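Below you'll find only one chain, the form predicted alone, shown as structure tokens.
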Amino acid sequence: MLVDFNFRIIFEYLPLFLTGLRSTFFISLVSISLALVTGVIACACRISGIKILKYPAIAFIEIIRSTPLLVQIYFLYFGLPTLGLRVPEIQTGIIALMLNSGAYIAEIIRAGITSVDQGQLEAGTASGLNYIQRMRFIILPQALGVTVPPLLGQSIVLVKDSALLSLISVMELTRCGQTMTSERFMPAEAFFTVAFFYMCIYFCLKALADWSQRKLIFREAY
């Protein structure tokens, strides 16, 4: 089988894969860092008991995580200019993966804090802690150990998730698989280049939640 795989070809188009990488590097280092900032928003407008944040927030975790993540780039991509909103390619993807990855962080934090024993609320609320005192001392600390480890394994979806971007032609991993195939036709080739860099981002944002997760074992024991 390997005799026919062409690794010359794929040697001469390393420097377009690389070029993908970089492109999926930077819109899913962007779209993470959004999504948190997403997330977290979206966390706190939907455990405040003000009404008018708390039902807006839940209707948007609920509708994002009810419907596809193409369905949803396929709605900003086409449905924005409809609206007489012109947004590029790129900009639209990382729009894309914030929002959906976004949901999902705020169900994760508020998981996270939702798991701190009720007790211990009360103990602090006894203590004459405030709000913003019982979050930083007793809530965060506790709901840290128990989100990092989704919250990284969730940026390892997005990452993935990422390719679903070269179908509203972004230049990224996938779409240099695409581009390879469509100008020589070596789709084995081309995809298995793709899906080598993939499993190289995997197992580097794996071997970051063992490390984190060994250092929160390490705390908690300490």
The other form holds:
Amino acid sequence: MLVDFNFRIIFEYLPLFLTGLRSTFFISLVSISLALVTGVIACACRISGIKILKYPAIAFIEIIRSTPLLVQIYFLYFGLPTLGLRVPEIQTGIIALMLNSGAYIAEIIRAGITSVDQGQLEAGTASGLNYIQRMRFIILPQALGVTVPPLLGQSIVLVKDSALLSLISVMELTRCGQTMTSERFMPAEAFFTVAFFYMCIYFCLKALADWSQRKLIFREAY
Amino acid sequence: MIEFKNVNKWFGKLHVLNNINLKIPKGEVLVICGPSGSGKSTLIRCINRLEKIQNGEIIVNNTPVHDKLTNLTKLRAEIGFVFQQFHLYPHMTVLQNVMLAPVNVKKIAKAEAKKIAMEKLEQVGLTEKHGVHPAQLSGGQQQRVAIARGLAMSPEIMLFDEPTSALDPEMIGEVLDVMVNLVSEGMTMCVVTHEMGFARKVANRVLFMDEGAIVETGTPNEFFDNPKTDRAATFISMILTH
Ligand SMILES: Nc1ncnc2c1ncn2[C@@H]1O[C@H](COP(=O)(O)OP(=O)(O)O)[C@@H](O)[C@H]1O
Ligand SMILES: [Mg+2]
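Any chance you could show the form predicted in complex with its partner chain after that form predicted alone?
Complete assembly follows, chain above in first position.
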């Protein structure tokens, strides 16, 4: 089978794939950054105990987690124009990824915060520390240790999820594979290359995740 | 120094504090005992408002604790609290644990706070452990750090909620010794404990609680040798045979 594999065509299409890779990289980076902000806000609302913040946050998180990402993408892609909002595909895609990962990140952060023993917070309260000081000195340093590795895991998920944006014709990595397939009809070569680039991103992020895990767990043990 | 006036508290339907009236003068060492679930923890947690009360009044140093206008930070800074489970901050060193509140609540300069913290660690016999993390200490040592952490705020009152119940038997003594030392310095103390030896040695008064109410109070010897109520007698025989 490999005998039939046409490596020449891969090199011919390499410039296209590299723009696709750049696009995927850019979309992922912007989406994950925005998702982080979304997640922090959603989590803060959710644990605030203030009803008008808490219930919308729960609704948002549950709606996102109970529906497929592709449906969310289509919903925004077809839904936003009917609201009179003309948003380019790439922005639509970024918004979808931001909301989707944001909901998962909200839960990751919440798990990190609730993993800190309640008793330590009481000890802080009893010694006169206020809410912000308890967050800053007691919760966050410990929550960070358990939050960073799953956050990097979510970033890996987001990079792979961004492939779905090809379905609303965003010119990212997977879309480049589709383009090459339709122009030359060589799907094996096209998607072999696409997969290869995703794996490269994956292994970079995984190395970062492993490194952070070692670093953070090491710190916790001392 | 501490006064409860007709204090009532409910958790849902559970009447956890039933019309509590209590005066603890300055310098008194009060031991609180009673069966599990009788409301001992809740009683002392109300003193620094870790728990709210539904009616009545608690006054600490002329300050109504449960008044909306009370400066809670200032109130809590004057009251040290030691928990059964220590609740040290595992990501900080022993010294950082002890310095955290003085630096951030009392706004004491770091160098000064460090000096105070080292003095308190010396008082509990753990100066040489100041640089390690709590996980590297035995239970007894952790509880002594927790006491030093409370003392570092120079409180006028120390509250202890079963400080030795989570400890292996061989470590109970070292923690009680530290507490006995505190008594000799004239600290006002409320101690929830079933350590009869400690109570007989240093307590001015023993208070026996059952089902949210104060059933009996008396000097340690009166209480342990001649309890007035059947409930107290049953309880004492239970901790003796235990
Ligand atoms: N936060 C809470 N919510 C509901 N019930 C509680 C809470 N804390 C304690 N209780 C109940 O109140 C009663 C008294 O508890 P506690 O003061 O801890 O007793 P003790 O310290 O004497 O064992 C128990 O029945 C306990 O289950
Ligand atoms: Mg208790």
